[in-house]
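The chain below stands alone, shown as structure tokens; this is the form predicted on its own.
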Amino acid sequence: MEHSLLTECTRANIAAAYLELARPIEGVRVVRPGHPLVVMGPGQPSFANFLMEFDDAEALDRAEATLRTIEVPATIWAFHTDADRAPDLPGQLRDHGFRRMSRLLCMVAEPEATPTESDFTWEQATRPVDRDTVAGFMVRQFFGHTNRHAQAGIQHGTSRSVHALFAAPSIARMTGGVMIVRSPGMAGLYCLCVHPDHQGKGLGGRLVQAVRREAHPDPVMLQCDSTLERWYQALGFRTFGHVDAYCRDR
């Protein structure tokens, strides 16, 4: 896939996978009558208050806007990414009171071309007491240090969004969790996560491979911290970009 493609269907699966887990969020707005997208909601979760999509100069001037006619909450946040075409994006981004809080890398994985058999076995949640089940897994791993309120949130919209949420080895015996996010084109990878006791034994890796064999033939698309660069491109992935989180309080 071409670089600008990939940054393209990039930038919009990670606005599909944000908007799909902020739907289910009660008193959550949407609004996107055109770039750029604006979602906001109560509460802490970013994937409930942010602005992206900025192409172009008037961009950000119109989320103000937008903003100006809603309830919005004490904290906004701002993704951009590498298909963003508005001119210096990130210093209209400090002019508007933002400040950068993280990079991440965005990687991705070609589908092979025979994907490799496994008897490697998960379990897709599909029933909602089971979506619920692996989503709180998944918010015990990655926001043990968030205040309840906030990891309710992520619970919710987690276990309600339309995407792909899976265990290994299964629901019950729950040691591993993974999110897929589908868009056109593209599969996205989130929310991978192991349980202390069961890490440095190879099953993130198998999960990774996992969610290859499921995506293809579309590429597999994911964001993570610099540290974790090498440990992806053993399993197959390149690094071609990144997305950077802005935030604002009031």
Ligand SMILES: CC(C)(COP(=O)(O)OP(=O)(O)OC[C@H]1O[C@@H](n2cnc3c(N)ncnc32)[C@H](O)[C@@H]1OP(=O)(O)O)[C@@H](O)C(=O)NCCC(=O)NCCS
Given for the second form:
Amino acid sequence: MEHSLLTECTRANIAAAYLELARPIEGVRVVRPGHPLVVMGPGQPSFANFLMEFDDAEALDRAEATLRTIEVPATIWAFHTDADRAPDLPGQLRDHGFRRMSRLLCMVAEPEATPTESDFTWEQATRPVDRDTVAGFMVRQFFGHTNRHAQAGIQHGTSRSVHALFAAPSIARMTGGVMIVRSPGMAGLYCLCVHPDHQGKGLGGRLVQAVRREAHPDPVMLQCDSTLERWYQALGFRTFGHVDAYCRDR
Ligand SMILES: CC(C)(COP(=O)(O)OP(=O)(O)OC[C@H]1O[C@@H](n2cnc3c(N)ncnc32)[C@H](O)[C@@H]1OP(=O)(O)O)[C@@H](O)C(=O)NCCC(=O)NCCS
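Form predicted on its own done, so how does the form predicted in complex with this ligand look?
Expanding to the full complex; the earlier chain stays at the top.
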């Protein structure tokens, strides 16, 4: 896939992921539908209070003008992706009081018919009770250290979203999981996790390959910490950009 299309599709996939995770949380609303996208809710998590899609010099000013019309939460996030065309966006964000909190790599695996592994099983959670179980597992792996209120919000959003949730080897005996976000021409891999007692035995890698099979013929995009870059490279991914998360406290 050509680079600018890839970055556009990536930004669209991230927006689709966050909008859908935020939608079930009480009090969250889309204050501005795009360019820039402004989503505001009552507090944490970050995907319920964010700005993104900055495509011209005035985009951040338009977002600020929108924020002045509402009561804003204590913390607001801004996500800067490679698709953003606003000039010197990092400088603009700094001037508006945002500080960079993290940088994730964006990686992609082109579609490839990977063979099915005979001894691998996973199960998609479709019943609300099962989705809640899988979402709870994911929240414990990723957000075990955050406060209970935030954890409950993330679990609720994940469970009630339309995103596909998978458990391996099964929901009842779940030791690993992953979420797939579909958007036009792309599948996003999110929330990949293996319980600490079961890590290092190959399950994470097999989940990634299962996602590639599930997504086929779409490419699979993910965001990860740079420490995982080589691991994903060994699984067929290449790095093509970044997503930077900025934060501003009231
Ligand atoms: C990343 C994760 C899913 C891998 O699952 P797994 O079942 O242990 O993966 P595998 O057994 O297939 O592969 C293990 C390899 O991943 C490497 N690895 C795992 N986490 C890593 C990290 N944070 N940094 C660098 N390498 C890491 C291990 O060193 C190991 O390498 P080795 O095979 O050369 O020893 C698991 O460690 C996990 O759940 N981590 C916490 C959540 C997370 O970070 N998810 C990724 C989101 S993008």
